[in-house]
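This document opens with one chain alone, in structure tokens, the form predicted alone.
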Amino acid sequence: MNAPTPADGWRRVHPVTPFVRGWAVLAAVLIIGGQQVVEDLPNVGRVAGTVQGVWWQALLGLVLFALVVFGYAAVAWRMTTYAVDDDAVHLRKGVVFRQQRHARLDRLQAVDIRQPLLARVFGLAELTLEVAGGSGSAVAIGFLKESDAQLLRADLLARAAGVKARRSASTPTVVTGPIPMAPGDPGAVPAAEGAADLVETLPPVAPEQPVYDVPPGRLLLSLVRSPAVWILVAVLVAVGVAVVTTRNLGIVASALPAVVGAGGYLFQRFAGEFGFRAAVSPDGIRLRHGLLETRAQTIPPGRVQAVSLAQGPFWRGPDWWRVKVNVAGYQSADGSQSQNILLPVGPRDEALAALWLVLPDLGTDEPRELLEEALAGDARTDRWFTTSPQRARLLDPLTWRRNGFAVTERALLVRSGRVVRSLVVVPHERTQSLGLAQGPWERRRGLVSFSLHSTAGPVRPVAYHLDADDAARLLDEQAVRARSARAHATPERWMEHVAEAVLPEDPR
């Protein structure tokens, strides 16, 4: 019996989904409406005093609006189905405009389990599949029971890795056949047929080994040491002084948007990175974080395109670093950048451990010494790095000794910054394209900036103001290294070598 296909394996998400999605829309409307009422409170009061029954009319309108929202969400739930086979995940949705999307498992970049606050109350989760293909290519299946989402994630990662579920006529561990639908629904199959024929034993969830976690105290202290807090404090002090000297409280109202914006940014950072934990397992790098909305990410090994380690001036004392990554097609639908974080804040050893998760072998006999030079060295003590020449001092008076690159057998390392130190590491096989840029001032001084183009994300590898000959040589040699590395790259079905350990041979 073949694995379920979209023709006979369509399933629905959890029936509580309409309430979760409808409440999110209703809450957003209430917040926006509340802000409008507060801003125009005097006029609202006058209208309420002159128009009899305005409050109950407003309440009735809100109830009717809620019925429309939840009714539409219920129809959308009924029109949303998904299916899984050995090659892809299929999703059908849409009320007015129907969509059918396919996420190919051989292009799977990462698998997330997201739990907004209300979904956590009901024990539900949304499964998000990030695939190579740029922004908007993600496929979200939600909401499911949290246990079902965990099992489905393990199944998808195993299928993407080349491990197929075993068919069994005996007691199964999981039934993944289609949920019976109403007669006449497209893709519906009889319940008895689905239960009898589409029984599979899924691969067990791969074990994991914890690598590091970020205590809430360290996260909070890192935010206190961030420039945003100092800017917020400066604004508050300036507003306080202005109010005292002018006795004009209107200054507070004019400064309120800036204060709320800075406070919202800090809270978003704290809530998004709260409880951050990293672990490694055969199916990838597992990351868990979040205060109000929790997110469990699984990034398959070898799918990270670039890594950056950065340290601001206020983190120099405790020697803390922040680690970000680029993953092909990994773009947040809500604009959040927390899913591109491999380590929010941690000491140097943890930052290097995060780098080892992505690239355990740098291709050099002295990896620690090379990385120490990359993080804190400059041209006066360099052994491996090629830096900007002295004639770049006019363009980079502070950083010309730091800006540079180093090459190993496995990766290109790009170093920059003195106030904010930055190191970018790109495996040769992940090189997308290369480029040189030269402005009029650089041309007069024989300087060129070298760019290595990665996938969309927060990491941007650029070596500024190199000697023109060094940059041209790097361009030619890096193109050859990238082509050779891609030719010898390991297959992307990364779990084939452990398939026997995960699923023993079927005795039949």
Second form
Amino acid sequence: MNAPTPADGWRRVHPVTPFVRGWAVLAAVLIIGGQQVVEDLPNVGRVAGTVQGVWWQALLGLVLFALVVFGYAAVAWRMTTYAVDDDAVHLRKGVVFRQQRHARLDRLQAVDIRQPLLARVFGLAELTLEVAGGSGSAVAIGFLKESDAQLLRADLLARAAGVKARRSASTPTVVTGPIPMAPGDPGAVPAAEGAADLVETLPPVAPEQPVYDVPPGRLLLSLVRSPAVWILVAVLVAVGVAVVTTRNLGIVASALPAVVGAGGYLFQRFAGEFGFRAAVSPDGIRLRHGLLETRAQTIPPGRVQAVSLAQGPFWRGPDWWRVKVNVAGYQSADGSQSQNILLPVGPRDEALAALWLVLPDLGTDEPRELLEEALAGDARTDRWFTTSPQRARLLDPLTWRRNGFAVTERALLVRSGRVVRSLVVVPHERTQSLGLAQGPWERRRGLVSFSLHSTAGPVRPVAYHLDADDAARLLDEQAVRARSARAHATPERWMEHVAEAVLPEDPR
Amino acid sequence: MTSEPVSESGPFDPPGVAWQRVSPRLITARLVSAGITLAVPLVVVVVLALLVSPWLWVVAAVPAAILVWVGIVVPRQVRAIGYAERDDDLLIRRGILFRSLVVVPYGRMQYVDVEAGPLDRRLGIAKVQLHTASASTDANIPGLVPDEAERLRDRLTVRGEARLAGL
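Give me the form predicted in complex with the partner chain now, not the form predicted alone.
Time for the whole complex; same chain goes first.
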């Protein structure tokens, strides 16, 4: 493929990359091997006996395998180059199958800086661009030196925003920028310095203002209050009782995969959401989290497609909420849920602050009252929400008073759930398509379920069992509202349109 | 391709919408494919019943009953499929027992597929599939005459370009 070479020329990623990648492959192989051993526990003794005789052969095999892995990674490093110009990011990679990828910057949905544990040791980071092209369309540039990755991110976001840097042709590398922000201290960036540099060669790292963080204690406590822990405890107790009564230790081995699985899930959640911090900057929402592998996400303004706030029964006491978002491109690459989290656990005020990050203006005069009703209210006290009629009681004995929707000038709010309370907010301009559905039971009672289709992600806005007339009206009006909202939506290059996107005041 | 308003009201029939029906040849296509899938187990069980035990006739009754049911339901289902082009969006509705209606704004369409399998080609029908950025948008119109499918595809593409917005 002979694509026009960007003016900057092609750059290579950091030379330590093959080493980091190679170790990742080796570790994966060892972990898979280890899992096989764990699952096959009873036979291990016999197998170990056979292995003992040929241990040096096994070791030699392992060394050869490592050589192949590292050799391949080194060749792959040689073949990986990237370049950036005003419209797109170009990435060339692949040893046997060459691949060249262009990611258009006006389609940029989010930029992540990912640091696996080993990369952190070397001070390296991988930059991932999400461009909403479906599964596997993300462009991952890695590994880079951490400071380079941050400068590249600032550069990409500025270009995507339409702040065209006046770059002289002789500055291909990003070394002359302002001091990069250390990941450990948000808000430590000298904002004034950054603003002054704007007309210089490179756009600065945008200043940011922290909004909330999640202390590890609260995260731990929230996990203790989650059903997964109780299931795990119940399984352990059951196994203990079974072992004591039957005096058969084989039960422990057979229960091990389940325990490892549940424990793994809990640990993954803890590690993925550890040290969660959110900040706001003109570039968009900044999220940082991770215990072993850290991830710093930047979601530009208007890229969040839908937000959900949810509260399980055990979180009712401290009034904790969990906030998730749909962002096009997320969850398609590696399926890690922690990308879609806007707030892992936090009191109501923080949850509302998280919502405010996405949607600063809810399009109503009394946002606080509306949201109180959306989070905790039901049909008996409703002022804004339209809920299921009483006919739905038979289909929804618990939640019929909660299920409902409310419409403001800017967004559609869908409320549901009584035991697990949930609220979904979708800005009108982010509506993809709308649907109605009705089964035989609903038909008999004159009910219709309304669904709003958002991009792939954990948030699925559906209002169940609405009155047929309400649903028909909602469908009709929502189509019109979505259309007019789109007509006024911020353009893809958000900075060309607004200069006032700087820090709004605190929501509280 | 008749363009008669279906006499029905309610949320699945917004006022002022003239529904387009799909080709009745879709009935044949669906019946043939259902027939082939069900005929194989039916023949096997019938042969076994003749050779082994008359009790197996009971088992043979299951695919036979399904076949009869399909023969009754499919024509009605196909007749229930309708689509309508409005100024700014496309409506697709389907189903009798489980009904659904989808509204896809033209500006939200990312791309349009036209598909036709060997049986479809033989019968002269095609399926138009609309894709938005949402995976949950289930918007397809089966059983279109190829000319209509092409016209619809081109029309949707043109309208989509005119109204295209970001995500």
